[in-house]
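A single chain, nothing else alongside it, follows as structure tokens in the form predicted on its own.
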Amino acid sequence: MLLVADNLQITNPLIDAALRDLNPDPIHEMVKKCVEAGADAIDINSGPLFREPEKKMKFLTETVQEITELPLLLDTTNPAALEAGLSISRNRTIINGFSLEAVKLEKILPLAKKYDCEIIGYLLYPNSHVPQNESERLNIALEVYGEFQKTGLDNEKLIIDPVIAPVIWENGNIQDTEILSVLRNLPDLLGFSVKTIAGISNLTSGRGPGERKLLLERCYLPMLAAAGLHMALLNVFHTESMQTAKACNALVNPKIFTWEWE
């Protein structure tokens, strides 16, 4: 599993006030210590950017690329903006990303198509409601995949995600059982080896018992990562999680073992 950190959130009072006044060096400092504690990818979540969009999500964009090679994920609902970062990326970039919402698949999934990178594909009905159970979301997966392929793509450039449902929902915890057998099923599904995707912070948000809240994140990793998940979005500040990643990849990596995997 390629390791996304989430932490580069406009939530962060430290960050929405870096890009209010177009400060670098909190961003800098976000991203050095996320490349520090083993980040593969950074997802740079702006919001929806009401105020000088395609200005401040160019800022931002610039401003992790001027730390990290690393691949970004550009994760914003708003097409101009997105737009705008696209425009100045000179990593791999990933759009984060577009549902079957009728605004997402006329503004930002042709994106994906303009500027040749890969695309996130959210299993959310037309209504951004979650599916409930593993047929729902086979059946919507089907119809992402239609979709992205009316622009014309390779399929490498589809990367599917199941949604992880908070296991404080009603039925959250079986949700979440069966979005294992969406990410076993989906390359028989669609015909190809689909990426897939999981943000795993969703599976403890909501009130909760911080320890336990992490117990549950270092449970649920393994059997992602058995069921062949290749990329999680996780805050990369929480460090067992992170070793429990890790220690995932050695296991599943198809090279021969050794203790010296980081």
The other form holds:
Number of protein chains: 2
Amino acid sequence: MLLVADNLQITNPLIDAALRDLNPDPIHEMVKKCVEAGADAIDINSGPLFREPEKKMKFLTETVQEITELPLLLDTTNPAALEAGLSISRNRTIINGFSLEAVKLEKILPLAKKYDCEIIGYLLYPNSHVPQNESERLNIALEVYGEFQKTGLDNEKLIIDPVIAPVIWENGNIQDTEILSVLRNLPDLLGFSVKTIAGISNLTSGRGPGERKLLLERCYLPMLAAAGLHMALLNVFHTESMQTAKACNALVNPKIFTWEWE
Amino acid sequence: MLLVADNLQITNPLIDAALRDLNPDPIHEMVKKCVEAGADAIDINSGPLFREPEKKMKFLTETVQEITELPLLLDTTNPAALEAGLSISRNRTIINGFSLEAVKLEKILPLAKKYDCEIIGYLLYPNSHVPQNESERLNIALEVYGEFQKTGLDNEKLIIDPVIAPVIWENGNIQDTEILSVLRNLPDLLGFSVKTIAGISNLTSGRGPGERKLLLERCYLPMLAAAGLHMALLNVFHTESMQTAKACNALVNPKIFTWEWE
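Can you switch from the form predicted on its own and show the form predicted in complex with another copy of the chain instead?
Then the entire complex follows, led off by the chain already shown.
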């Protein structure tokens, strides 16, 4: 399970200001801290970038690449920003992401083909509603894969996100238990060992006590790891969650176990 | 997932001395601490009790019952001791346990029928060797269930223990990942929702750094909970493991989620 930092977010005022002023320093510092925390990849969550999308995303992508050769996830709904980032990225780059929403199929998915890169497909309805059970998620996975196949890209370029439900939703914890089954069943359903990713912060979004949120995160990560999740998108400054995830990797990987994991 | 205290062990010198002197105080104190720590049941691990088995097990069982009405697991290979405990137990009582070993089938399993109580069946070969993969474990489960059925007891009286492998065994972590699949597949294999139990301390037995052992325990508990494990036998004084297990219960149970779990 690769650990993708979700820390580089436009919702962080420091990052927002750095982007506004095209000041690389706070971004360098943030990325360095993510690398030190053990991140395996960096999600660049720029938001929609209504103003100067190309310039802003090029700045973000280049600034991150100055610090690290880790894989990048370009996390924006703005196709112009996305293409600008893709045009200058040297690191392994993943588009985050598309869904069955018409504008995503028309404007985002083709960029994966044009730049021959990986892309995350969300298990969401075309209106962005979240499916309510395993059966709905698996049906949507077939549709997402169908749309992906039309690009002609190799299967290994697809990464599916089953979309974790907040536990405080009416049936959120039941959905999140079903997502474990979705992850186990996707390879058989699609006929290949499709890669998967999940955004951990979704689990505890909304109101709730901070310590219990972190505890719940540390409970769900091992469940996801055991279900075969390939990439977890999380706050890599949650030190205990990172320790848990790395211990999970030592436990569930088909290698000889050693206590000396990093 | 019920949390069964494995703390009341004859290998603890305080408990050994209390049993030798028939002194209830250290046992009372230990059981009180287990209850305070959140135990849902108490395993009475008396060892084989070569001397005065009936007297010793009656003393242990009665002493524990003076403190708590929680379910008891009578954990001994000595049939005389076991029957003495069963004869005076008032709490819900579980025999821990039998396997395909001839002496267990002849001397232990019939006591479950005689006292109409639950019994743990271990997925071990008749020579007590540990099976090496999922397929072997499932085959043994069929044999264990076959022997159990001969007693005529209701299916709900059977609790299967898949026997966690120490991770430091050559393929221990691979076996422990397969055990998750065993737990998920047992109900379909046996045709009813068979109860299951696992001894968590097995996971990290042998040499290894203490902090990482605890961390690994906190990783494996959620995996077991998500796989549907009914009872975890563990050291209930591992506070963080207990917190993790209780958070898992809040997450995977098919109830409306609340942050207010105990």
